[in-house]
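Taking the form predicted alone, here's one chain by itself in structure tokens.
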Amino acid sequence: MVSAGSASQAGSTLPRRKTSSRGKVLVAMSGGVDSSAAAGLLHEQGYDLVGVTMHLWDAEGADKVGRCCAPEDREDARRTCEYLGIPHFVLDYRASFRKHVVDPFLDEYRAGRTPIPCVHCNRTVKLTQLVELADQLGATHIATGHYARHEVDGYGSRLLRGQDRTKDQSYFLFGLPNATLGRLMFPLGGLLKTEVREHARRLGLPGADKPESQELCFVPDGDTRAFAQRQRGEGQPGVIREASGKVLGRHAGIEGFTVGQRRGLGIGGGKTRYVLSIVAETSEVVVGDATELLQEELTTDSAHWIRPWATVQSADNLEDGRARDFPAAEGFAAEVQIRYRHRAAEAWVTPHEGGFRARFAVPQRAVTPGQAAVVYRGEEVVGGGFIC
């Protein structure tokens, strides 16, 4: 299903725009303030815009526990496009979202891992498919409201952290095909969130003061276990035990448990315990002390390198202004971020077939299978993979 919204002008309230077009850009419109501000800023700069909202999920019945993916958001996107005087389309990607994001999300939890669906969504549904639509509409670029930056140099595309480190979303974008990354524009990448709000108000955009959503869009109440039960039925019951084998309690299913978790374990009082690992084959949750959560290294699979890891530039690896190749056996020094709110830690990264190993200078807490390990060199994303 594709439906076009109104493209009528909004008269004297329309923001001032340069008279010459700078090219056609497809803008991904979620209905939130960030994507609306991205569209407003590009409109002001003279770009010829087309707004697109992807209908990904329907929260109905017991799943209707929040506003994410709600019809109100699509309506807010339409109102913004109408105000800017640009076309607005709503595209039905629910089947693709279910296949590539929701079902793998449920599979991962049943397998004892903690998935990161936003990475998979950006890579397989949202941005990659928007490139195909942009080609059909004659748009050269795709713009989003992500807090990240994109530059191009002699080696190709560079993905950089957003200026606002509290909102930086580069972590979620490491898996994008390089051809897709090369077509992206991030109008908010050099701005702070407070500045984005100010621009939205200055431009008079509808929803300039709309609160932002922090939840996972298809599990807006954050109750992963309940969502999995509604979607797949009851999980396999099992025990909660210490590494020594001592049983401390029972659970109704491993879905919803994650490495590092300490709340909601249901094992009564006593000393504080944390989830150390999840054994899917026997439906066991292993718990222990905080010190047992520390790990010196990790391995990944399904790695993607934005910058060829063998030509990563650094101050100690330059030769006549160009990067020398790193010997495959030696790897390279970098910083590795193991979850969204984690502060990237110094590590030695050694790529191997399909993935890489990262050995940390200081042991890291709660290295979680299924999460992304993203490799940075300063502000730049080199690549990343999924923790085994």
Second form
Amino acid sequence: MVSAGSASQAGSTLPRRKTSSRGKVLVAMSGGVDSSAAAGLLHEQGYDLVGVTMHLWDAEGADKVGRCCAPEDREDARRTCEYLGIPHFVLDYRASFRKHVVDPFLDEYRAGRTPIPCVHCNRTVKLTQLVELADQLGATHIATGHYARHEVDGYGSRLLRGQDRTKDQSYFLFGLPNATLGRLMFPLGGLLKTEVREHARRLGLPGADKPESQELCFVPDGDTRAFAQRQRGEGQPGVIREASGKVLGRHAGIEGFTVGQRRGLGIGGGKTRYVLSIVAETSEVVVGDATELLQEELTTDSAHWIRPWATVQSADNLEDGRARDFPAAEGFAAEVQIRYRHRAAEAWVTPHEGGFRARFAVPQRAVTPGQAAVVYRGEEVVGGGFIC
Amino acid sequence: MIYLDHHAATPVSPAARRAMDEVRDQAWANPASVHRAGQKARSILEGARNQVAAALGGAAADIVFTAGGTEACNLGIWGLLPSTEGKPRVVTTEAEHPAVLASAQAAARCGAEILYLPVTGGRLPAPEQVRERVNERTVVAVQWVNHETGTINPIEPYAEVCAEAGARFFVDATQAFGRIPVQAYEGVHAMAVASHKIGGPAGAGALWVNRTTDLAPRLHGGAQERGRRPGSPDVVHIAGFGAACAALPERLASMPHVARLRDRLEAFLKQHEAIVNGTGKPSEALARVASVTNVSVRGRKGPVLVMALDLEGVCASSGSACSSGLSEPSRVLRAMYPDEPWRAESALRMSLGPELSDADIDAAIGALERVLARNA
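Mind sharing the form predicted in complex with the partner chain? What's above is the form predicted alone.
The complete assembly is shown below, putting the previous chain first.
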């Protein structure tokens, strides 16, 4: 098995191709510096690469230039592959992306939740489709520019945080089916972003100095509300009120509001207020002060476990050298991360059919329905689910 | 590399290459210039015009050079639209090349009525059924040979019907030229051909125009091409086009060889659950050019097959090459098989030319064997 990304040194301990019959690696190329560097490093290590760019979305208006999903990005991916002397193909996954990512994203906002489309995209569109494509093209593995690590032990695949904590993307990958995860290589997992750029420059890659894209690829300006309006028309207007019922203002639609939001509420001065919850049925946005944002507990649905939770538990309980089979109700200690930019907090995790409950040692701010709660044990992703 | 995408572009033939190399140093001048440099360029241009005219069985004055097949199709359709009062009608099919289909649709946006003839299984309606749909305000725009399936359309009877009805008839002969004998039948008003489908370079094409037909220019400019296509012509590529036309008899003579290779490839594909497209109903076998087999392999994705074959060193296509690298399911096959959408999604087009040998086909079959052995 390939356990790419387990390298702690700058790409130096990735397994090398021993013979030419080792097989092909499909490398997902967005046109950005990360995926280009991933391709460059694997190429340097002698892998037989096929570059693939997924055409997921057509950028609108001014965003057509210099952003992800723009024709320019596909051209950058092509140039990088040409530079490396590897084949490059563009595949049209726009219909699938709209169906499985963009439409559910808009539905979620309309239902008063804050969706996390990258998780769905990785799971349902991007990586799953790439596995299918790899099979058809005779490739054994799929490499991406994610900042995450993948290792294999006796139980199967392990998904670990990227070495660069500021870039770590393991949070977005928890939902991958194990069969998919097992075929992934993350050449940047052991690197810092600064090292990645250095490698890109050292290798002379065309996009080495390209700026980063931070926002969602299909909402490059970050204005979710305007995007929802363009896609679905005007939202349902409603009130902004306190939990007591006192109305503080009005809004033009709940899309784009998120729990914990402070700015852009349009309710004027006075004390700082935060969004506490969104009631889709009545189109109400409930606000309050910071202390009201704290929550001790969350529940999730659609949970996915990379490691059978009992085997995680077993790490602490290897009295007889065998994994103990715990009843689900008992649960286990872990750290739970509730947003991409959230420091995972200690919690007691109790799995149940289809989901889990997490009880935090210290109450956490802005537990937001729709976001992923990802369960870590140290560096390792055990699994995760979507906050109800 | 085994090149099986001759319907997208043919390799430039040695004769065309030689011709372009020979004139490259002389053909740069403007053929409209009075001086000797211009005269030299003019002489090369007119020599090529004679070659193209001869290949089409017409006169040099009937040939309007364009920058390729798409421009020739645009000029043919728009140039023939009646300019007098009353709503013009364009009769075409949804199996046309985008150069024709989009031209017809653009005319419809400008007020013309558009009428699509059915193309079920690749078969056009009988000419007598077309008769009642056309009149003197109609432009009929139909391809001679379908670019994806190679199905040959009944141009001569259609020309007769158009002549009877006083309709104007534009023929897109782009994929017929160099594969079957092409000539302007009585009743054809304009006919488009392209250089890069017959061993010439891309960037040159021509519209044959009946000399008694008024043709309105699409571009506005100088008096080149008798005012029908302004702009300084690309003499070097046109010279290559001319040389390719001069070699057309040999190309046509090689078609039985090409057909035999195609049949070998097709026989293999049929053994591997592929269904051949564009042959009409199961009971019939519509005539096809020798140069192409277009099959659908249920459960496969055409664009992925093309990529997999490319990695095995075989160049093929999943539809027409004109969809900018994107894998839109073939519009042609959707039109031919509206009840079987899977055909369009799983289509593989392999198009052949005279350069290929049995050894090439052996290699292509080997590659197909490896690719189709993978789980769908």
